[in-house]
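For reference, the chain that follows is the form predicted on its own, supplied as structure tokens.
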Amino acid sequence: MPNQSSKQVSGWGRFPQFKHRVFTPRTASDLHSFVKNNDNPKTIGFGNGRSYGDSALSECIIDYRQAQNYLIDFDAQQGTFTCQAGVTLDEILKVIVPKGWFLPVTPGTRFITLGGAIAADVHGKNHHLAGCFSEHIIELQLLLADGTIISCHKNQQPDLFRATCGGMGLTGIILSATIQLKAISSTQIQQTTHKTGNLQETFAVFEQNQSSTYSVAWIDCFAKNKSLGRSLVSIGEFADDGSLTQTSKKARTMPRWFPGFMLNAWTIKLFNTLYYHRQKKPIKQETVHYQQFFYPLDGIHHWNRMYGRRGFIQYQFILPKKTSFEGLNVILKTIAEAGQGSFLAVLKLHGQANKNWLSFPMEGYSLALDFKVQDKLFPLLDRLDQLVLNYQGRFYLAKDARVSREVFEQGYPNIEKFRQYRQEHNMNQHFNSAQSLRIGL
């Protein structure tokens, strides 16, 4: 039988926080039995706690990592990898990288589970070429509320696949998946960083490097006027040759007692200015380890503590390409004038949307921002919501902690298909998160 406890649980943003009943199945049999016999409709699966808001929070949480953390198969010749959903991307990388393989798509942390990557249909710095994580899934297994286990992919049970990938765990518990990996010859990334003076220059660098595999920009959210949108844009490619040996650099840990007041408008502005000017030349070329390129924040354990006890909100939206430049100009100006610039602001170029009903990316530009939770923040976010909608954008479920139903659903044309599918298959009577109830999924 699973362990049961009542504890304070939150997402990675540490907002919101409240008590939940947490069930921890010890075995796959425990998990199957609990899901089949559970009659609480406010139930959701929980992996490694790296979604930012309340998408993995509910009255009843199934913490499935202990029961679903086995590697199943790795074909090092063909580059296919099968494992249970509770295995983290970090654990996968430790196995595949020494054999010359890498994840086809990876977000900015390697500490999410495979199940979480599928449920959020994560994207990375190569979406403009490689799409979302789901586009590299060969097959996945899903445990439904009635105890049935179904295998599906985009050509088999396509509606279930489209609802599950990006569906934030609202169709059932993802048990395992087989993915197609990407071949690499080195753990090193050849990185070129462009220092831009404004948003127009930033967009020009992205557009000129569309054929490059990886691209991402850090934006100075405090910059105004002629410097609005100034950035450090990094372009990356895996090196053609080099060592495949993993590094074991010890990560630092953010202390529990870190005083949240140290992260304020003045210190964030100072950091942004120093970070931008740390690069002296317009273009800098260097070779870095893939962990530094893809997962810079993973080098600090519990980095979310730096925002203080109230936590922070990760605010990520995407605008279609035709409105991206004008929309980002207005949004960045609004943030700068409010004096609440983000400590971390990440801009990415995206390719075409896939067919999954709630997948976030579309062809255009996304911006992810971290805002420390404070009372004056929420009126600003409400203003930003309306600006995003004015420019035909939408929000990312894996990051969201507070958008309204009215705001969210305007960005997703297939939301009614998702709702109807859940109702037809009785999923809405068994799997619901605090987020899904808030936005009416």
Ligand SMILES: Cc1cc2nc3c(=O)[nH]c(=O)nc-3n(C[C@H](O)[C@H](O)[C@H](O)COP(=O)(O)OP(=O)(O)OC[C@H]3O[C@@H](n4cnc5c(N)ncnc54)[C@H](O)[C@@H]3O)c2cc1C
Contents of the next structure:
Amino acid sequence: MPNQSSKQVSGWGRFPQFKHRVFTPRTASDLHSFVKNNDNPKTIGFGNGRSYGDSALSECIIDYRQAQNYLIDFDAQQGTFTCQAGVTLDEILKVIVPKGWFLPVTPGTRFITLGGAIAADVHGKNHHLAGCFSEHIIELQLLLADGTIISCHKNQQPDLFRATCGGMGLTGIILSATIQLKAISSTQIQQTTHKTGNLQETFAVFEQNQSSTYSVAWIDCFAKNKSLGRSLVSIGEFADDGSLTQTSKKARTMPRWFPGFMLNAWTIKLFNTLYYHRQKKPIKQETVHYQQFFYPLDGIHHWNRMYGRRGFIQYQFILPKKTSFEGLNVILKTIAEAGQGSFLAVLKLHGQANKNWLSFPMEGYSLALDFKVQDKLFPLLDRLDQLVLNYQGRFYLAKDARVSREVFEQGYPNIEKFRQYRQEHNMNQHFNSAQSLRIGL
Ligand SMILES: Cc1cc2nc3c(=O)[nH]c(=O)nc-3n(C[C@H](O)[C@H](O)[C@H](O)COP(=O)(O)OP(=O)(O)OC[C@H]3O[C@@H](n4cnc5c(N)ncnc54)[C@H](O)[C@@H]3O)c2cc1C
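Next up, the form predicted in complex with this ligand, please; the one we just looked at was the form predicted on its own.
Below is the whole assembly, all chains and molecules, this chain first.
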């Protein structure tokens, strides 16, 4: 029988948080029989809780990791990897990197599960060339609410595949998947960082480096006027030196008692100015370990505590290429004037959208910002929502904790298809998160 408990659970942003019933199946058959016999429609799967808002929260949460944590197969010749959905990207990397393979797409943390990567169809710093995580799935297995297990991929049960990748756990429980890895011959990244003076220069660096594999910018979102959009843009490629060593650096831990008031407009502005000017030259070249390049935040466990008790909201939106420059100018100006920005402000270039019904990326630029939760934040975010919609943008479900149904659905042309599919297959009677109920999925 699965363990059952009542717990205070939240996503990574620690907002919202409330009590949930958590079911922890211990074995695969526990998981199957629980899903088959569960009659609470407010039920959702929980990976490693790295989505920021309420996508993995519901009255009833299935924490399936204990029951789904096996590596199944690794073909080190062909670079194909099969494992259960509760295995984390960190665990996968520990096995594949020493053999010269890497994840084809990785988000900014390695502490997410394979199931979470598929459900959010995550993207990385190479989206403009490699697309989303789902582009590299050879096959996945899904447990439906009636207990049936179905295999699908792009050409087999394509609708189920398109609904599941990016579908935030609303089609069933992903049990396992096989992915195609990317070959590497070093764990080092050759990184070039461009210090730009404004948004125009930032865009120019992205556009000039479109053929480079990885690109990402940290934006100083407190900079105004002529400096609006000034950034440090990092361009990266795996080195070719044959060294496949893992780093032995130990992560530090953010204390539980970290006072949230330490993070205010003044300290963030100071941090941003120092961080921006830390790099003296316009262009800096260095070789860094892949963990430093892809996962700088993983170096501090529980860094989410620094926003204090009320938590924070990560606000990530994407604008189409044709409106990106003007839209980001207006949005960054609004944030700078409100004086509420964060020091985590990340700009990425994206390639074409895929065919999944709810995957977030489209050709254009996305910006992700952290905002500490405080009463004056919500009116600002409502204003930003309208600006994002004015510039034909949309919001990322994996980060969202608050957008309204009206705002969310304007950005997703396939939303009706997704809703209908859920209804036709009775999925909406079994799997619903706090988020899906809020935005009417
Ligand atoms: C520091 C940090 C950096 C990040 N950077 C990026 C980034 O660069 N790009 C990006 O795309 N994302 C990024 N993310 C977001 C993160 O990758 C996603 O939210 C991911 O889905 C989290 O996975 P998880 O295993 O923690 O799942 P959870 O957060 O627990 O769940 C996320 C969603 O997946 C569903 N789910 C989980 N497991 C299953 C399963 N087995 N079957 C069905 N549904 C399931 C849940 O129901 C929920 O809807 C970042 C997050 C953090 C904290």
